[in-house]
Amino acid sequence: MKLDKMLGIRYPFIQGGMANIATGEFAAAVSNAGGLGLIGAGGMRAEMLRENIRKCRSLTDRPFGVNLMLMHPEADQMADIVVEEGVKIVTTGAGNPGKYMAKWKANGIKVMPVVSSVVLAKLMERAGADAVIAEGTESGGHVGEMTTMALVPQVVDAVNIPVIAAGGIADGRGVAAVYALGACGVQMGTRLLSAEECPIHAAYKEAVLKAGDNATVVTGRIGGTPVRIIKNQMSREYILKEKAGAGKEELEKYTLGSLRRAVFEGDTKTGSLMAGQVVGLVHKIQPIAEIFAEMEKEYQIVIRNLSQEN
């Protein structure tokens, strides 16, 4: 089953939960032009979930989502406040769900765990999960080390629920390899970035669209902390570092609040520009609606060829 009859949604596309970006507003926005919206915990307290939640309901009737990362000091209390909101689909990161499955299936609640690995989808669909997000390292942020093209074939072998891939996905040709790997949908977070709706600081959308095809690199892999972002002062800076031996909390001094100067301030030069290695595919400002359906037309163009081929 295709993730849009899943989820009861016009496109298979689902929002990534880009922390300080996917406000209750943005999932909303998303969900509205026929994707599904998801709302990143990540960089909230509880009590901002909750508000961005009620916030998004009174913007959409459509189908949305909550993305919550794991390690969150306030996991716990976020768990609870998705099932008092009554959420109805929660995407996780950065850890196990399993102590909240229970409780969140009781209540109906889809979960779809993001995952970078075999093993891990593997543990994901022994604990309950509906789907799985096979999230290769082209994404942008916190990033695995196997790509898209590698992962998602051995994730659909591996399990029998739904996969949807995740990485490297901005365009119909990207939704029609993926299809052929054996996702049932994709999750795509870069792409947006250039979305009228999308609420990042104008400086960083520029960034995006400025961005060529070597444009993005991984800080943090040495440190075990891969994240993905565009080229700047502060990866120059923070990647000769890592190489020096420096330790985290000399490392810290680079990243600290370094995404929420990106996102609020446009700080291009020692913000952390977080995007996908497809940052050199995205080229405009556009709505959310005719990116959606921009995607879908080319993705029919490319099934429509390749049928004419054979």
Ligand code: TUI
The other form holds:
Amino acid sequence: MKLDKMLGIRYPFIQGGMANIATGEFAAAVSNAGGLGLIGAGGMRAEMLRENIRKCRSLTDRPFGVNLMLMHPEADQMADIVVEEGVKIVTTGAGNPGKYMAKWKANGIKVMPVVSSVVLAKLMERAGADAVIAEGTESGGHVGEMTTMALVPQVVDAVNIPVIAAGGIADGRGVAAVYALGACGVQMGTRLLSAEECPIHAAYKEAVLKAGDNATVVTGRIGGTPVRIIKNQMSREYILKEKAGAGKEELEKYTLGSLRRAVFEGDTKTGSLMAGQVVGLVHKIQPIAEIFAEMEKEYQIVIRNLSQEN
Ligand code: TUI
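Follow the form predicted alone with the form predicted together with the named molecule, if you could.
After this comes the whole thing, all chains and molecules, with the earlier chain placed first.
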């Protein structure tokens, strides 16, 4: 079954958790456009998450969810808040949500963890996940090692729950490609950075529109947490230091507060402009509803053309 039917939404598209970007207002805009909006808890304090859930609910009657970033120091509190606030769908990232699963399932929450390996996908299935989001290293932000092309079919073969593909999908061709690999839907982040409703600073949006195929790089592959961002002064200095063997503390000087500097201040020199490799496919600012409609139409054309070839 495709993801739109599973979740009761118009399109089989869910929005990536995008820390500091995916507010309650933005998630509601995604849901109102026919996708599944998710409030990105990364970058929020626990009580802010509660306010964003209430705000989102006031702005949409459609299904929405919360993305919990598990490296967050307040993740335990946030795991309780989603239950208290009656959230129905939770996605997780950057860790293993195993310790929260029993409580979430007991409260009727659909849980869809992001995984970057087959091992974690199987673990999540055993823990009671309703679906997994297999995210390739093409993604923006915190990434694993495997590509979407290699990861998705291996996860599909390894589990009996639905698999949603993420990483490297920004148009209808990408949707058709991951369906061919066995996915039932897609998660998108980068394409939505250029949405009219996306609340990032104008300079960040401009950098997304200008970026080409080779614009991103992964910082922190050697010692820390691998994070894909648009190349800039910060990434160049970080990688030089990283290659020179700098310690965690020295490297943290670059990353501390850097996502907030990009999102809120539009600091394109020292900020972390998180974006995936498909950033080179993002060319214009559009309403979310138009992005989704365009992707659906492209997908239909791709499958028609494929079925006519012989
Ligand atoms: O989580 C993401 N993407 C993110 S989180 C984020 S906020 C952040 N900012 C600065 C530094 C670090 C994070 C920005 N982008 N995607 C989902 C994802 N999860 N990708 C990879 C994983 C993952 C990695 C390891 C999931 C589980 C895991 O290990 C599980 C274990 O056993 O602990």
